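Presented below, as structure tokens, is a lone chain in the form predicted alone.
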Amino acid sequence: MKVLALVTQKGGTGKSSLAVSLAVAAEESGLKTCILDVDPQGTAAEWRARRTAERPEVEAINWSFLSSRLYTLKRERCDLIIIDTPGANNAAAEAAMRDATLCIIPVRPSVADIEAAKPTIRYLSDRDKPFAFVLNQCPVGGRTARTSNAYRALQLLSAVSDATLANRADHMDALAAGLGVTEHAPSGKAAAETRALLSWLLAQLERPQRGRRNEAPAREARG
């Protein structure tokens, strides 16, 4: 079983959002997933309260009982969990960074999202977790120069997703809808999106997890 974290303390990064799309996604392509939301605000047990297909599984737990949880989920022969965690580095997000295989870093193309990411980071590096970022919300039209600017910076602290999410209307219809965005529109850029990012994440969770790429980005994180 792996698990994946999604964490940063900065809000608006769609980590709800892209969380249950890719478990969508991820039961799509024939794994048995869960949703964990340790998040108070409950984003994505809200969106399980407006869907009407019974999986994937969507449970809100108190963090405190997350460990016990994913030990049961192993035995019951879950693939992959995907934990949705509060945007603030309190205990929920601690405890998802603790028991993730690895943790997913939501960023917008920006500086502020990028600097607001610096205590996520050191929190992760500190402890040797393995972490890579995903670049959500981009400007629609390909790889602009906003983008491929963040993608380099980012690329000195740590793994980054080739796969970019643009900002699309799908992402939000797919929600308000109860829908992962691969259902909502499953010919649409939002859901090809969506699709590639899974793929790159599914081949990070089968590779030899480290935590820190080397010392330098650690270093450069805590300045």
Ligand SMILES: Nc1ncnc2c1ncn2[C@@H]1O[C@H](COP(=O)(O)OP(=O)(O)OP(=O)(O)O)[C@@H](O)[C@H]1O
Given for the second form:
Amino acid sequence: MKVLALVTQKGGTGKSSLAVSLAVAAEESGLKTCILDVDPQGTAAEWRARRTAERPEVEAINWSFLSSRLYTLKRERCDLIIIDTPGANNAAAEAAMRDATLCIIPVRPSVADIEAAKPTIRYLSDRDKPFAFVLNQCPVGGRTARTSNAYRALQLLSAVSDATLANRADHMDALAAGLGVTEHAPSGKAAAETRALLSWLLAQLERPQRGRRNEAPAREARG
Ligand SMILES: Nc1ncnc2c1ncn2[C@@H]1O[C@H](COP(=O)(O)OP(=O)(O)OP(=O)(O)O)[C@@H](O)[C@H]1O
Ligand SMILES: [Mg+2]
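What I would like now is the form predicted in complex with the ligand, since the data block earlier showed the form predicted alone; can you produce it?
Whole complex next, starting from this chain.
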């Protein structure tokens, strides 16, 4: 069982939107997936209340029960757990970061988002926890200069998904309808980008997880 946690104290970067759409896409790809919502705001839990489909399972839980719930979900043979956390560097976010196989930090391509993620990055780096960035809500129309600049800045800090998500109404409409983007508009661009992101994340999860300190040196730096 793999555990992804969506974290960053910056609000509105897309943690909950990615949590629900990635979970739906993961279920569609055959993975038994569960969302654990430790954000008292309850965006993922409320999204679940608007759904008719049974899967993915969504549970709103207090962060203090997170470790024990993960233990039982493992015994229930869940393949993938996605934890949605509050936009705050608090006990709930820290519990998720401690228990995750991999933390995902969604950032919009703006200096404000990158700077606001610093406490989250510091927490993860200090504990040598593996984490990766996902650029979300990027300007449409391919890799703009703003997206490329943000990509390069983030690469200095950790892995960055090469699957980026553009700013697309499908994400807002899907959330409102209690759907993942791949259910809401299966042949749309937002759906394709979300599937590409899921593939990238699953590939990361298959690799041995290492924090920055224990990463193998980059190829250019070897010998
Ligand atoms: N790629 C996207 N394109 C368009 N809108 C998006 C995208 N990603 C997220 N949004 C919208 O941005 C808003 C904030 O997203 P979301 O609630 O997922 O952020 P969050 O990080 O979970 O916020 P919080 O920190 O408050 O929990 C929502 O209205 C959502 O529909
Ligand atoms: Mg949220």
